[in-house]
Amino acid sequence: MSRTYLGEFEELVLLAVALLEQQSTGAYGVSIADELKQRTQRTTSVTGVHVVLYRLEEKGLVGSALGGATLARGGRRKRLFTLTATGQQVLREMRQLRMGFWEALPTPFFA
């Protein structure tokens, strides 16, 4: 299998999905945009997040399904995203790659 490459924003969205799918609210466009803003101090549009989510879904890294309708959303349903097994593997590989670089840096680099 060839390696899957992700851009920085794709990686951040994938990480947010991994984090939020563990929580009761789930991972959906607004919750992911809020998580990214909180953790990166960067404002992202929900539309931009959705573009990346659908790209990640095409790559087989996330899956999605419609959640239940809620009164808070005027009876509309949310599209909830979850990590696929391939998405989990890609995150593990990216973590290993980045840790390899960080661990190879000389100690005075951090002094």
Contents of the next structure:
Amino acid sequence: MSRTYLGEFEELVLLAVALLEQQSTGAYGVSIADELKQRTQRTTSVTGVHVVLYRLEEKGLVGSALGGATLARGGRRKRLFTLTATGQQVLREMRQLRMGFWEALPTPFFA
Amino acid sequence: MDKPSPNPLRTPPWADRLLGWLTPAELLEELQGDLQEQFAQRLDQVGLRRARWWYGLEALKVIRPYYLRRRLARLTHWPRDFFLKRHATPHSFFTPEHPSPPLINPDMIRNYLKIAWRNLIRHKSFSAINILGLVLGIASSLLILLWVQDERTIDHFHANGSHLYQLYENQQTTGNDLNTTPTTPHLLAPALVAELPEVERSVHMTPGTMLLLAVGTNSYRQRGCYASPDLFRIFSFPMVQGNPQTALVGPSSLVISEAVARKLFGRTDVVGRSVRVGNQDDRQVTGVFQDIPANSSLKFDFVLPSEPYIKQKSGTPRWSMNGWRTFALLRPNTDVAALNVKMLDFIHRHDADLTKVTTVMFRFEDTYLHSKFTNGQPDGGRIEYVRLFTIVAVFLLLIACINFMNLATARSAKRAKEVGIRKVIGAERTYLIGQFTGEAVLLTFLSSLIALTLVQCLIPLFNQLTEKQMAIPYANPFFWAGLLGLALITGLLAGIYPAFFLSSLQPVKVLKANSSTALLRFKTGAVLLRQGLVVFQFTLSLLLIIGTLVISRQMHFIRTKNLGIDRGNVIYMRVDGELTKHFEPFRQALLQASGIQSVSSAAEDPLYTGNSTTGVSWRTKLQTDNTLFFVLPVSYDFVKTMNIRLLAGREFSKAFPADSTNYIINEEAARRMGIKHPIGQEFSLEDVHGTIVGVVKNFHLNSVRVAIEPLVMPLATTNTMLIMRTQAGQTERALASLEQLTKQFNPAYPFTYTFADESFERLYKSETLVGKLTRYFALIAIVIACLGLFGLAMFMAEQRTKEIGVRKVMGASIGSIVALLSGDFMKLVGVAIVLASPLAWWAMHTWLQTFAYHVELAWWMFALAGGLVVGIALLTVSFQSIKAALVNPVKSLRSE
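May I ask for the structure of the form predicted together with its partner chain now, the form predicted on its own having been displayed?
Below: every chain and molecule of the assembly, starting with the one above.
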């Protein structure tokens, strides 16, 4: 079976989209970057996040639509990203893949 | 939020500009919005400074391949959906919103070149003709341009070049004519520095003199000069040993070149060593300078201080005594025009007698190319040849380009189908133009590479011919840029017509079955243009051929012109060392020797008299008369030795002791003086009074470019050049006697001599070179033009195979078919002759006017050139025609 391969950062961004699209802020560049920074304690640049989002969009894992503009954005609209069915599928597969590994470990070295 | 301002967010403007510039348009809004939102957040958390800093940093991160690639794709109008599926439009690839790829993009260029290469390989004979023509054209123009470049850089290496000036004297001769000479009095240089604040330094020097330099028994005749101390401070002739400021100050100093140092001492650190100069005085080497570069017009191997020389040579220094070159280094920002006005009466102020002599300065860098003067204004010189050859180079390239255009348009019928199919499939006109230009450019690049190799092989020969030391400047980026540009321009020039023509074809017409009628219709335009180009090509070739003919006729005329002097069987030898003191016994001994007819001497080469003066007077001379007299001091038997006709009076003779102050003049002098019977008339030269004892028939004192001027010949006090006439056919024996006697009388000096003929040839060096070069390049031009003709004939014959077959079947003779095929071309050549003749007449007439004595243009020159071209063209075309005519019609008609 051909699998869509994701890089580690791509996977994190995809997860962030899945998480944030449920919330009121929605999943867009800044919210994703904030979420990632908060959870991973590493600096994430919005520019970099955008590149990953476009790439995910080209792979068909996320969809997007233009949202509202605010004054803080200089009157510019934001692009809100949502997980597509394929995206959900890929995330699920990822999880299963990792779980499979954990379960295969005879003695988990931390509990 | 802050209060409203033009940029309420106060993000760094440069970062916004960068974003706008680098971010793909369709992504800009969301990305910049996100960044500004983040900026607003950070503004609250960390303050303005750091927020701005972060913003800038983020903006910089747009410089990453992902955005750049997309941005580039936008710039080149690549379909966006090539990258981003979001905007994909499924129905059409190219829409107004998503235009087609442009002409210049890497993939298409690769494609153009690939197709070009395939076409090149498929049509080998056409490619060969094209490439050969282009190689010849590019190689010869490259050689010419190297020469031109070399000529243009002569004397341009001096660090002070921009304010280094040479002084010229304008002498008003008869009427208001000005005679401009670079010879100036030696008094001028020191006076300039003393009296003009604009002049920083000034130097005078003599033209080259040959002197013997000896260290022990190691002796060589070398070319050197006398110069004032600032020579090495004005010119950039770097000294490797010694102090350039003081080297020429002492009376017994001597500065030599590295080459001379090596010759004499075997090494170059020779300051303080002693050298015997002219076999009489010992000089201390005070400096060694780097050998003068090839691109210098001033050439010398050693320099002696001028001051002792001036003291020894003449009594009272006078402003009327010329013979020195003067150079001045002006202070930066000097207004030269104003200075020249100030200089007008400079000499007159010092010597009230010299009313008609003015001084003027010209920038030294320009004097090499602009050394001809008319009425005191620079008027050509070598620059004319430089321009001429630049034009020739362009001509050659043009002829080669035209070949390419012609062959490409001729073959257009064949490629028309290809064009039609491409267009139907969806190729746009720009693609086709790109493709055809690509082909041309590929071809010119290939040709340039081959041409470069050819030039590399030919350059030693070319150097020999032009007496230069040129090399392909591989290390110079400008050369490569130039070559690349040349190839590109040639390619574009050669490819542009076929490109536009072929791409304009309409697919429907071209692809219609049995399309010959349609093809014929669009072909008439092409045929007309092709014919025009052939005419143009042959017009250029004809111009070059007629030029060659006229130039070589003129050179022949100069060589054989009766100069009034018989230079055949005449040998010159420098008189120096012991010979100066014992000249008379030496002369007597020579006269006794076998094979020698007559011996005399003169101050310089009588065919190249340089000294002139206005310091002459005679009884009836008017106050306003300022006739310039050339002066040639000669010794006994001069008229006899040079075979000059004596019109009246006699030669100098030992029987008349008074001859030391007597004069011989030429016919022209007598005419200008207005004296019918000059013999016995009083005459004085530089205040030395005497009488005229002889009048000789006019002979050329100088290049035949200038008219014969008045000449006065005093009796020489010293003998500088031995002139010896040998008996006809006895040259070998005479030379042997001369050598033996020279060795005997003057053992310290090496024996050297020149034939008057050789010395004469040197006078016309540049003309001879131009003659040779035009001959070669005319040949190349005609070869290139004929190559094109050959290709066209080949194509025509191929195209008309069927017609020829039918004609033969109907009973046409081979002769009539050859005539049919050649006739078309001959008409074109005929038109070219009609066009070229008046043009060539005008050009050559203008050139010949630069000679005071020249051949007349004759109709046969044009007829000969025309005949030559017709003959060659006929030969070229008939080869193909005959081939086509001989083909068995069964073969040519069977195909299909």
